[in-house]
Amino acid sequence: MIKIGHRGASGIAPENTRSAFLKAIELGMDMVELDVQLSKDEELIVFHDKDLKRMAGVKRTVNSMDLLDLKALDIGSSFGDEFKGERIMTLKEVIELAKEKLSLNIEIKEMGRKRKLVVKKVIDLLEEEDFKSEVIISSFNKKLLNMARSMDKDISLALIFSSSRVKALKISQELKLQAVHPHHSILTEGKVKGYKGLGLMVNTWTVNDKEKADELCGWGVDGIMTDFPKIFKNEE
């Protein structure tokens, strides 16, 4: 079973930061999930929210600021004084940190008219860094995944969803996906077997309760995303 740190080890360090990714490595995660979007000057940055208020206390959207200005922001102090000075990372920086230590689940955030650009930039960077085989690209957005598949027939792709109404099996077959990423609340043992029976990996999110993680593991899920890596500590 693949142990996946949600935005790094975001329960014990500021999400999507160097500290969160280093904690994930330290605590034995196999993979981390992270969020990617574009800055105003079209650099790939690792950040979840559309705006900077929650993490940095700044009333600006991420895509209204250049990378240099984003890098000047402290996104750690809101989590705790010991994380003061944490900075927004670029995707390239995270890849450099992860090499030979972690695989990545890259969730590409919806970018509207720049959707195609961000997908292309992510795939190009993975090629440049020779890291494509260590990555799953995931999204809630079917059109975004379709763009990724049209650009690269081999890249691993996953559909994220939190509603049973989503036609995940149909979409997976249409786009030749490698995985589905359903929220744990909509999973049953039967559904897990159904997805896996079609050759799909099943990675579920975001599970912070050990008993629930154990149940899901018993159902045969391939990966579990958590904010707290220590829920796996007694796995063996």
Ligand code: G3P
Second form
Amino acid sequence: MIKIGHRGASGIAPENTRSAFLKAIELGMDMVELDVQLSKDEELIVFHDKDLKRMAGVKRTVNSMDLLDLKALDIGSSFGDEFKGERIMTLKEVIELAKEKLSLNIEIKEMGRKRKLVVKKVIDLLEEEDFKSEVIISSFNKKLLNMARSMDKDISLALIFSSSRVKALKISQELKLQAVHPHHSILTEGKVKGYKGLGLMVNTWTVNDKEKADELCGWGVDGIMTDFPKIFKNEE
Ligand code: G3P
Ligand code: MG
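Could you output the structure for the form predicted in complex with this ligand, given that the previous block was the form predicted alone?
Full complex below, order starting with the chain above.
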């Protein structure tokens, strides 16, 4: 079973930061999930929210600011004084940190009319960094995944969803996806077996309870995303 730190080890360090990714490595995670968007000057940055309010106390959207200005923000203090001065990372910086230590689940956030640009930039960067084989690109957005598939026929892609109404099997076959990323609350043992029977990996999110993780493991899920890596203690 693949142990995946959600936004790094985001239960114990500010999400999507160097500290959160280093904690994930220290605590034995195999992979981290992270969120990618574009800054105003079209740099790939690692950040979850659309705006900077919760993390940096700033009433601006992420994509209304250039990378240099985003880099000036402190996104650690809101989590705890010991993380003061933590900075937003670029995707390139995270790949450099991850090399030979972690694989990455890169969730691309919906970027509207810049959707195609963000997908192309991610795939180009993975090629430049020779890191494509260590990555799953995931998204809630079918159109975005479709663009990724037309740009690269081999790259690992996963659909994220949290409703049983999403036709995940149909979409997975149409877009030749490698994995599904359902929320754990909509999974059953039967569904896990159904996805796996069609050759799909099943990575589920966000599981912060050890008993639930054990149950999902028993159902045969391939990967579990958690904010708290310690839930995997006593597991291989
Ligand atoms: O990739 C799974 C999960 O991260 C999707 O939701 O809001 O945490 O990015 P969110
Ligand atoms: Mg995410």
